[in-house]
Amino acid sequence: MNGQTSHQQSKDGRHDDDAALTEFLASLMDYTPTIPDELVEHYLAKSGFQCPDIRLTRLVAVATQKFIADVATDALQQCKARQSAVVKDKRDKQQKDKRLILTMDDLSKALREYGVNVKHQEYFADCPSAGLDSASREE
């Protein structure tokens, strides 16, 4: 008896599970993402993926806002850390200006976390001798 009420539970939480599948799926058909299924479908496209459902597409496209607000909120988070940090250095200074300015630095790191390694140029402003010509390097 016991190994059929738990045959029973079994297929009881997958009819559940199938019909949540199937309502979050028709409600798909309802939403308009941010990503404009277009471009979601040009990358899946690129990518070697082609499927006629819309839903899936927009199941890509709800997935892939996710991530980028994911990765958002933790740049964000690097953000305040890291300037956090400078205040304390310069208070006096600091407590006029709060607005946040989020580098690239930031969004590397919070990138890391999720596997993405972003290698970005060099640009003058971070390398003082990025600007100058090899013979004034050697000086």
Given for the second form:
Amino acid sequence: MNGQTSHQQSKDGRHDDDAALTEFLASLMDYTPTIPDELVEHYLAKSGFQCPDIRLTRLVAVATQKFIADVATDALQQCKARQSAVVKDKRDKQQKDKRLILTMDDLSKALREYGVNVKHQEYFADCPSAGLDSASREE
Amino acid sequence: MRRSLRQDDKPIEEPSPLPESEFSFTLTRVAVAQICQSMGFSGAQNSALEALTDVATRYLQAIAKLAAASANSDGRTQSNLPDIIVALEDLASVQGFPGFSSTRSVSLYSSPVIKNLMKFVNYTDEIPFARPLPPRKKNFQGAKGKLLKYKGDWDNSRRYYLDGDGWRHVPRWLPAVPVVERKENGAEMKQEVKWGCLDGRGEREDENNINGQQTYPYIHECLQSKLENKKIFYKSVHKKITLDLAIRKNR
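Form predicted in complex with its partner chain structure, per the form predicted alone context:
Zooming out: every chain and molecule, the one shown earlier first.
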């Protein structure tokens, strides 16, 4: 008895899931992902993915968009956290709040949680006076 | 690209074609920059943006590879929705997502990955791509779709091998053939001695220009081999004629 009801419930659950999924795929045709379809198709074809269905292409595009949005959100949080930690002048902070810039530092910290290790050279010194010029400029 | 207003038509100088990988990378970079902007960033370091774009392209390719692999393991060549869900779950397993412990217990369709995606689509505004994309065929070789327009006689032999989207002799389920970018330096290509044996003339001028158009190396080789065969044929004919003449003289 209990097994049957749970089995039926799972069946109903499956129907709901299927219905939600078909509705979702239909709604994908209205939603235009940021990455254009042709570009996604190019990368998919490059890797051996074959599917004539456009909705699946859009699904992949939306998944990538979500991934990049998540990474960007994490980087944004890192940036804001760093700004709030360094509080020197009130006026400077207000000005800087308007301009949030994606830096390599924040990005590497954000990507680390996703399993992507990004290392970046701090600077390249090609001649002995490379660092000296900027210091003289600041003065 | 500026159009000349003069009557004497100077050919419109097209920008030098980017290699295919750079072209798609540039487009992806625009899309990624738009996404970052919608999140609240007002600017980005160049290197950071390029790194993020690289990650995006690799993510796309990773989804494709995993989905294709799961389809192939089932003996199919075309991927379908469960393949994609499996791929997405594999990629999301690095960070984890709520409900991960109950994956694949009931059904793939109830996977939390898809539910997160649905929420994302429902709650996020659309960000259409910034610029309309140019038509595909002009900028690089090996583009999918409308590849070579009918240009001239030399193209006929190649058109046979094209079947709209792909090549007839390559099965569709294989990944795209890698593009080999050739520099069109007609003057620097090897020029063999062709008709020198018969006339004593040197190499022919403009061997790489047939009908005034630049030929492709493949066609060039075909024509060369044809010319070689003709040369051999005419050599033999020449010998035969001289032999005949010699025989008649002796009679």
